[in-house]
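Encoded as C-alpha cells, the following chain is the form predicted alone, with no partner shown.
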Amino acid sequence: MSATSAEIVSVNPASPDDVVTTVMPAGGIEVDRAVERAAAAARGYARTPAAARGAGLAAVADALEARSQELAALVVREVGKPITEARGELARAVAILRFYAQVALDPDGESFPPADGRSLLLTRREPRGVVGLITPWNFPVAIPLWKLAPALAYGNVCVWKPSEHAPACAAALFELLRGALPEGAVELTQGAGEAGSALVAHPGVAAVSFTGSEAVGRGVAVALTERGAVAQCEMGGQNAAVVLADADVEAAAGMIASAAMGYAGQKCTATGRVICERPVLSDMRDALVDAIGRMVVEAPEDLGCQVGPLITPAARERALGAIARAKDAGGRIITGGDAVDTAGNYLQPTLIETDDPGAEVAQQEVFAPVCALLAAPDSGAAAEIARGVRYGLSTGVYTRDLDRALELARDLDTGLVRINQPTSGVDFHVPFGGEKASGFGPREQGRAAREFYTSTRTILISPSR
C-alpha cells in the first residue's frame, strides 16, 4: 500500500507491479456526510420489525454466496491471504449472516414481578443508534460482519471505516450490502487515521467498535470514554502454545506451525510463543522445524499455498529488525530468518529459540511468521511464562491430561484456552475477546455482541387507577 498525493493505493503483497485499485480517502467532512445519512436512516431502521431486519441480513448471506469465489480471489490479490483461507473467510462470513438474521428474531427483553403486583415490569434491548465500525486488513470480509452483522441485527445504523490496505474489498463488499438493506443502514467511509480519527471523535456516533493495533486501540477506547461513549476494541496477542511433557508431539507441531506461521502470522490469534515443559524440548523443537519446513510458501493463488507474503514492505522490514533484535540479545534462529528473494513481501518462516521470557521476542507480538520457542520446568512454570506478558487473547494447550488441562485453564489469563488445538481458532457462535491489553470492552460475536450493540431499557406500566 503506498499513497500518491492524497490517493490510497493498493497493490497486491505478492506482486508489487500489481495495482488493485485506487481510492479517494474521506476527512472529517466526508465522515460527517456519512455520519448524517446514517443518523437520518436510524430511527427508521431500529422501528423495522425484527423479522425484515433479519431478512436483509439473509439476503446480504445469498449475494455474498453466490459471488463468494471472486471475493475469495479479491481477498488473496489484495491482503495476500492463501486462497484456501480466503475461500475459508467467506464460507464464515455468510455463515455469520445468517446466525445473525435468526438471532434478530431472540428475545428482546425480560419481565420482572413489580413491587405493587400488579403493574408490568419489563426491560427491552434497545440500540444504540449509529455505531461506529473500525476494521483491519487480514480479515477483510469476516471481520466487518461480524461486526456489521450483529448492530444491523439489533437495530443499529452504522458508518464503517475499513483498512486502507484493503478498500478494495471493503467496496465489493459494500455493494451487496447497499443492494440488500434500507438506504443508509450502512455507509463506507475509505481511508487511513484520519477518516478513524474524525468517527471516533464524531459526536453523533454512540459507540464504536474497532479491531487493530494496540497503541491505536489504547487512543480510541480513551477518546471514546472521554465523550462518554462505548468503546470495544480488540487488540491483538502475543499467544502461547503450552506443550506439556505428555503430549503427542507431531500433532501439536503441525497445529502450531499452522497457527504460526500461517497466512504469514498475521492473525491476531496466531502462536507467537511456544512454551515446553523440559522433557519434551528437544523432541517438540525437532518437530517443529520439521512441520515448519514442510510449509509452502508461494503466490497465495496457488492452493498448496499456506504461508504466503505480508501485507506491505514495511511490514517485512519491521519482522527483520525484530529478528535481528532478537540474535543480537543471545535468540538462537532454529529456522528461517530471512527474506524470500523472489517479488513480493515474502518472509522465511522463522523460530527462535530463547533463555529469556522477557526477551523481546517472546513479549511483543511480531504479527509475521516468527515465533519464540522456550523451555519450562513443569506446568505451573509453563503458566506462569504464559501470563508474563502484557496480552491475554488466546492460549493453546497439548495436553493428554485431563487433570491438568482443567488445571491450566483456570490458571491461564487469556479469553480464549483451547486445548489441543491450534489458538488461531475462532468459532463465530460464542463469546471472543481478550483480557489485559488485548481487549477493552464487551467481548464480540455470539449473543454476548448483544451487550456492545444494544442498551437496557427498564419500563414500568402500571393501571391508571
Ligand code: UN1
The other form holds:
Amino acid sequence: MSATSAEIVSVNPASPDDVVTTVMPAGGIEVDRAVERAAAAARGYARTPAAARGAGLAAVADALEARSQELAALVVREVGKPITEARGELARAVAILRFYAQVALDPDGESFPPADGRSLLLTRREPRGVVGLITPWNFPVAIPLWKLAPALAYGNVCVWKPSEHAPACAAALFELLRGALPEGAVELTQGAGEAGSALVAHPGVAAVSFTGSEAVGRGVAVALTERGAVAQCEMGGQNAAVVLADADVEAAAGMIASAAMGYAGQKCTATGRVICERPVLSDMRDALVDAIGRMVVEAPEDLGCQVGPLITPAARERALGAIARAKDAGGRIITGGDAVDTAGNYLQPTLIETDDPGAEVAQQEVFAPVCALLAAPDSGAAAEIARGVRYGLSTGVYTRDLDRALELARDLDTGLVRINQPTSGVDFHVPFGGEKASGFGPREQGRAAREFYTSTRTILISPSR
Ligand code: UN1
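Given the form predicted alone above, I would also like to look at the protein as it appears in the form predicted together with 2-aminohexanedioic acid.
Starting with the chain above, the whole complex follows.
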C-alpha cells in the first residue's frame, strides 16, 4: 500500500496510547463517487421548499443538542480541547444550526423598477450546486457546521472533507446530519491532502470553502480560480493585542493570557503578539506573567483545564523550534519555553519579549501557546506594528479612551477589531474573515455567508405583448 492510501490513525493528543479511531482515506475514486451522489441530489434539494430545508437544519440542531455531552467528550478526546471550551463549541454549533434554520426563510432577492414601467425586474439568489467543504481539526464541530448550515439553508448540497486529525468527530457529526437530511445532501469523504486536492480539482464542485493553513488555502484559491470555480479560504493569523497606556492592565492581561494560551493557542484567532505602549510595559509584563502563570495546563477532560495539549508531537516540535529560533534571534523568554515533562503533547505557555517587530516570532503564526511581547512608543506606532504582518484576521485593543479606540478601529487592517475583548471567540451571527494573507473570497458566518453560497439570477418578466 502506498503511503498516501495508508490508514489514518487518530490519536488522543493527551494520551498517546489511546487510539480514537482509524479510517481509510478517500482516494480520487471515492471523491468522484461522493460528488456524483451529491450531484444527483442537487436539483431536488435546491427545489425543496426553504421551510423544509430550515426544518431539516432544526432537526439536526435537536439531534446534536441531545448528544452534545457525548460529542463534547469526543472533541476532548480526539483533539485535546479543554472540556469547558468543547461544551461551548457544542452549544455554539447548535445555535448556528438554529440560526440558519431561520435564515433559510430570509428574502431571497430584490425587485427593481423595470425600464418599461410594467414588467417585473428582480434578482433571486440561487444555490451554486455541489459545494466542497474542507475543515480543520481545531473546531471539529462548529467550523463544519458554520459552513454546512448556510450551504444547506441556501439550497446547496455538500461534499465535506474534514481534517485527518478529527475523523471520529466528523463521523459522529455526519451520522446526525445523515439521519435528519435528505439523501445526498451531505457526503463525507475522510482523508488528508489527497482527498482535499481531489475535491478541489473536481469539475462537478462549483465552490469550495476552506479553513486551514495559509499554504494549503492559497493552493485551494489558485486551483479553483484557475478552473473558474469559487473559493472561500480562511487561513492563518498573527493577531495582535494592542495595550494602550490607559488600559485596565489587569483585566487586559487576563483576556490576553486566555486568548494567547487557551486551548494551547490553537485557534486562528489566538493572540500571537502583545503590543504595549511603553509607559505600561513593565506593569503589563508583570500582569501577563501572573495571568499566564494562573492558566491551568492539565488533562483537557479536567474541568479546570484551560491549556491542554498540542494536537500532535510534530506540532509541539515545530513550536519548540520556533521558540529556539526566537531565542537565537535575541528574544527573551519571560515565562515558559519548554515542553511539559509528561505524557501528551503539552507545552508550557510561553511569552517571549523581543525588540524587533520583524522577528519571526512576531511575524509568523506558531499555532501553539507562544506569544511575543513588543513595546511601542505611542498608539500610532502600536497600530503600525500591528499592521506590519502579512496576516489580517483579528486585533484586540485595550483602552478606556474612546477617541483612541475609534481611531484604532479605523486604522487597523484586520477583518475583526475588538475593543476590550480578546482576539478569539467570535460571534456566529456576524461576518467572520480576514484581510491580506488571512482570507480569500467573501466572508463567512451570519448572513454574509449568502454571498459565497449563492449566485444571483437577474430575472425580467414582461407581459406577452
Ligand atoms: C473563535 O475564535 O472562536 O480556525 C473561532 C479557527 C477560526 C475560528 C476561531 N477559523 O481557529
